[in-house]
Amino acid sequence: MSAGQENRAVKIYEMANAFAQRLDLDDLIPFALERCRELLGADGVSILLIDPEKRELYFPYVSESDPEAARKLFEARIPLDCGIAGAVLKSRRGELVLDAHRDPRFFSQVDDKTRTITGSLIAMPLLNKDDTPQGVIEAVRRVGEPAFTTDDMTLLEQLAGSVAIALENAQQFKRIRESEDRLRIEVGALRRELARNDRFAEIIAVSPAMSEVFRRAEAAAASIKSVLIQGETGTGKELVARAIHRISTRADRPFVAINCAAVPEGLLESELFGHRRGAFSGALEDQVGLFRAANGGVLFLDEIGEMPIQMQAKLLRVLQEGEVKPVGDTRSHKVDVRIISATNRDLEIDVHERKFRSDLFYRLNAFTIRIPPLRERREDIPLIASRLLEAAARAHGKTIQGLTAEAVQLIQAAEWPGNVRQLQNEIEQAVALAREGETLAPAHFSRELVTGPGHPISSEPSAGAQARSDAEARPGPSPTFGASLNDARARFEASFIADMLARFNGNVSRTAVALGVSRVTLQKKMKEYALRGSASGN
C-alpha cells in the first residue's frame, strides 16, 4: 500500500468513527460531505434522498465550491428513474462515469440550472441494513479536470457504507425524539388539563374579587405575554404566578423564583444572568444565572419595584434582545423565558418619581393582575384560617377541634396589614398555645389581634385584664436613674407574667404551660406581685 492510499484509508476510519458518534442528521451531514470532498479532490459532493410521495430525488445535503451552483442544487430536483443517479439506484450498484455529457442517461437540466458543466462522475448507493435504498452519494468534477479514478471509486464506496449507516441511526434517533416530542406535548395537554380542573387548588378563595384574579389568571395563562402581580405583601403573589405557569403551555418546563429584594445589588446580575469563573472574587465556578435555567419556562421576579435602576436597565436589555451574557463573559446566550413579575409598589407612582424606568414598567406590564388585600376578601378568611389550622396542627402533632365563633369572628373583623402570611403566624401561633384536643379561640389569639382596631377592650374586665390592672396599679419601682437592677427586673417580671394571664384570660394552669413554669411557682409570682387569675384558673 502507497503512502497515499495508507493516509487515505486513516481518514476513512477516523470518518466511519466520527459519523458513528453523530446523530444529528444537520450537523453529520455536512461534516461528511466536506471530508468526501476533501479526499476525493472533488469540485462537489452532494447527497440526494428520495421523496417518496413526489418520486423525485432532491438535494438537501450539498459541499460545492461554488456557493452559487450550492444554491442551484438546493432548488433542484430529478425524477425518480432519470438521470445516473436514478440508474445507480435502481440497480443498487456504484458507477464511475468518466464523461457524464456522453452517457445517454445523464439529466443535463441539472448543469443547466446551476450553470456547470460536469465532467466526471461517480455515484453510490445509500442503502439500509435491510437493502433498501434511501438515496444517492454523488462526486463530481467539473469538464477539465482530471476524471476520478477507481481508486476514487472504492473510496467512495467506502465512505458510502459509514454514511448510510450514520444516515440512518440519525433518521431512527430523528424519529425517536419526534416521537418524544409528541409525547412530551400530550403529556403537558393532560397536565394543563388536570391543572385547569384543579386549577387553583392552592388558593382558597370563594369571594367575588377573587373570581376575578382567577379569570384575569386564566386569560394570563393563554397568553405569551409578560404578566405584572399587583398585591400587598402575604397576598399570595406568587401562589397566583405559580398557577398560572401550571395551567400554560409552558408548564412542563422550569418556574424559577427569586426576590429581587432579597437578593444584594453587587450579586444580582450575576444570579440572574450568570458568571464565568474568576469573573469577580468568590466565582469559584461558572454559574449558568437565572434566566438559562428558566429557558423555555417562566422566570417570577418577585418585589420587581425592589430592583436597583442600573439593574432594571440590564434587564430591560435582555427582554428587548432575548440574550443573556454572563458577567465576565464575551458570548451571549439565546434564552426562550416568559416573565412574570410581581410588585407590593405602585410602580406608576415610581415611574413619575424616576425611581423605576418607564419603558422597563411597559414591557412587564403588558397584562396586569390585582390581588386583594384580606380585609376585601373577608368571606375567604375563615377558610384560610381552616386550611392554615389543619397544616399546622399537622405541623405541631396535635389534633385541635377548630376555631369557637367568637374566634371566627374575632379573625374576620381584623384588619391583617400583613394578610395571609399574617394570618398564618397567628394560626400557628395558637395552635402552639393550644392544649391537645382544644377549640381555638380568642384566648389563643396575640393581644394585638384581640384588641387592635375594630377589637376594643369590653368596658367589663376580664379575668386577665384584671390582672394587668392590679400590676399596673401596685407600687413598684419607677424605672427612673437610681433604681436597682433587681428592681427594674421585677417591674418587668410582673408586667410580663400580666400580659401572659391577660392572654389567657386568667387561665393560671394555661399561663403556667406558657411561661414554662409549674402552676405552683406561678401562683407564688402571682402572689408576690398581687396578680390576680380567674377563678377557674386558680
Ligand SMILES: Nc1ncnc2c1ncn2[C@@H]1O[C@H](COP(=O)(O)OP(=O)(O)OP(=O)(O)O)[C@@H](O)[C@H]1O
The other form holds:
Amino acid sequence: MSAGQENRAVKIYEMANAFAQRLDLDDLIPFALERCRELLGADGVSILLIDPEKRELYFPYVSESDPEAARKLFEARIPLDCGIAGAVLKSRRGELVLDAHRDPRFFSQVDDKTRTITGSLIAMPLLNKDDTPQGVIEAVRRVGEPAFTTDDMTLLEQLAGSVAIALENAQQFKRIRESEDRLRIEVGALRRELARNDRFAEIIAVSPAMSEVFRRAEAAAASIKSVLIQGETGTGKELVARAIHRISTRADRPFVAINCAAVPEGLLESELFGHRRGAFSGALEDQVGLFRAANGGVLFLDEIGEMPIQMQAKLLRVLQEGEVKPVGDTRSHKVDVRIISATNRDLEIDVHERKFRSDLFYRLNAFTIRIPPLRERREDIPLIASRLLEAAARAHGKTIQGLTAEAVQLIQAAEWPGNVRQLQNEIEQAVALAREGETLAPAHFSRELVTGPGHPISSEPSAGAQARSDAEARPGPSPTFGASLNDARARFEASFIADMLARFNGNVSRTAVALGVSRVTLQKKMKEYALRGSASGN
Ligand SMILES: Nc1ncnc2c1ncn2[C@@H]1O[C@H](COP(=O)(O)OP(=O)(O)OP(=O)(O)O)[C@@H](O)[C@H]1O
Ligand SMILES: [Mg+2]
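The block above covers the form predicted alone; next, return the form predicted in complex with the named molecule.
Everything in the complex follows now, all chains and molecules, and the chain you saw is the first one.
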C-alpha cells in the first residue's frame, strides 16, 4: 500500500469510527465533512438542507478551504428548484458535473457571493428511509483544479448514505424529545392547576390563623428554600408539608417522608443515604436511600428534633455538598432534593442547649411555618368536627345527625392537647358509640373531655357512654393522646368489645349482632385482644 493509499484508508477508518461513535450531530457532521474534503482533495464539501416553509435550500454544514467563502455560504440561500442541487433533489440521483459554472442549471449567485468559480462538482441527494429527500451533499473544486472522478463520486455517495441516516435519526430524536418536553410541561401545569383548585382541600380550617398558614405555605411552595414546620403534635404538620409539595413545581416528582424518631439510630444513615450490599450485617442488597429516592422532589424529615447529633452532622454535609454517599460506598451521588422538616419541639431551645446543631438549624429553617394549636383557633373546631363526623359515619355505615349544641360547646371549649388528631379520635369513638340516627351529645365523648375543668356533664349519659365509663374503670392503659391513630383505635375497639360482651353476658352471637359484625369477625377480634366470651360460647 502506498503512503497516499494508507493515508486514505486511515481517513476512511476515522470517518467510519465517528459515525459508529454516534457523536452529537454538530460534532459528527463537521468532522465527517472535513475528512471527506481531505480525502477528495476538494476545495469545499457542504450539506444543503431543505427549508420547507421558505422552499429554499440553506447550508447548515460547510467545510471550506477558504474561511471567507465558508462564512458566505452559511448566509446563502438557494430557491428549492434552482441549481444543480435542485435538479438532484428532483431526480434523487447523484451527479458528477465537470464544468459546473458552464452548466445552464448552475446557480451562479453562490459563486458570486463566495467570489469563487466552481469547476467540477459532485452532488448527492440525502434521502430518508422512505426515499423522500432532505437535502444534498456537494463537493466542489475550483476552476483550474483537475476534475472529480467517478471514484470520488462513489466515495461521496457512501458518505451521503451515512449522513442521511444520522440526520434523519437526529430529527426523529428531536421531534420525540420536543413532544416529550411539551407533554411534561403540560402534565406539570395540569397537576399544579389541579392542586391549586383544591390546594388545601384536606386541611379544614376557617380561622385567620390558618389562613396565615396557607399564605405562608404558598410562599414556601414558590421558593426553593428549606422549610421548617413547627407545631404541637397532631396539628397537621404532615398535611401542610404534603400540600406544599403538591402546589410546588416539584408536584410531579416524589414526596418521600421519614419519621426520624421512628428509625433506630444505627439505621438512620442507611435509610437516608442508602448502603452498598454487605456494608453491614443485614445489608443484603444495595439500597438507594431516601435522598436518592426523593431526587428532584421533596424529602420530608418528620420529627427532625429527634435526630441524633452525629446524624445531624452527616445530614448537614449532604445538604451543603448536594451529594450523598451510601454507607459502604466509595462514590458519591449528586442529589437535588428539597427538604421540608417538621418538629413539635422548640428547636431554638435545643440549639441553645446544644442538643441540636445550630448550623443545621439555620440551614433547615430558611422558612418557618408555625401551625397554631387547636386551642388557639377554636373557630376551626366545629367545621373540622363535622367533616370528621361525616367521614367516620360513612366508615361505620351509620347515619349520624350531627352534633348537639352542647356537644359543639363542649368540643369548642376543650383544651385538645392532642390537637386535630385527638379531635379525630374523639369523633371516631363517639360515632362508634352512637346509635343509628342519633345526634352526638356530650355523653358520647370521653370523660376527660366531658369532666374537664369547667365542663360538667350537661346531659344524661347514653347507654353507650355508660358502657364506656365502665370500660374506663377497668385497670389498663389510659388513652394517651399523640399515640398513633391505630393504637388509639385498637385500644378503643378492645374496650368497646369488652363492654358489649359484658352487656350480653359474654354471648358472642348476640354481641356480634349488636355490633353489626359477623360472629367470625368478632371472634377474630376477641382473639386479637385476648377477650373471652361466656363458657357456652354463644
Ligand atoms: N386542619 C385539618 N383538617 C383536617 N384534618 C386535619 C387537620 N389537621 C390535622 N388533621 C388530621 O389530623 C391528623 C394529624 O395530622 P398530621 O399527622 O399532619 O399532624 P402532625 O402535626 O404531623 O402530628 P405529629 O406531630 O403527631 O406527627 C391527621 O389524620 C390529619 O389528617
Ligand atoms: Mg407528623
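Positions refer to the first chain, counted from 1. Under this definition, the rigid core comprises the largest set of C-alpha atoms superposing within 1.5 Å between the forms. Small disclaimer: the values here were computed from a predicted structure and weren't measured.
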item: Exceeds or equals 2 Å, Cα of Gln409 between these two forms, core fit; value: no
item: Displaced residue check between these two forms: Ser162, CA, 2 Å or over, core reference; value: yes
item: Core fit, then Asp152 C-alpha moves 2 Å or more between these two forms; value: yes
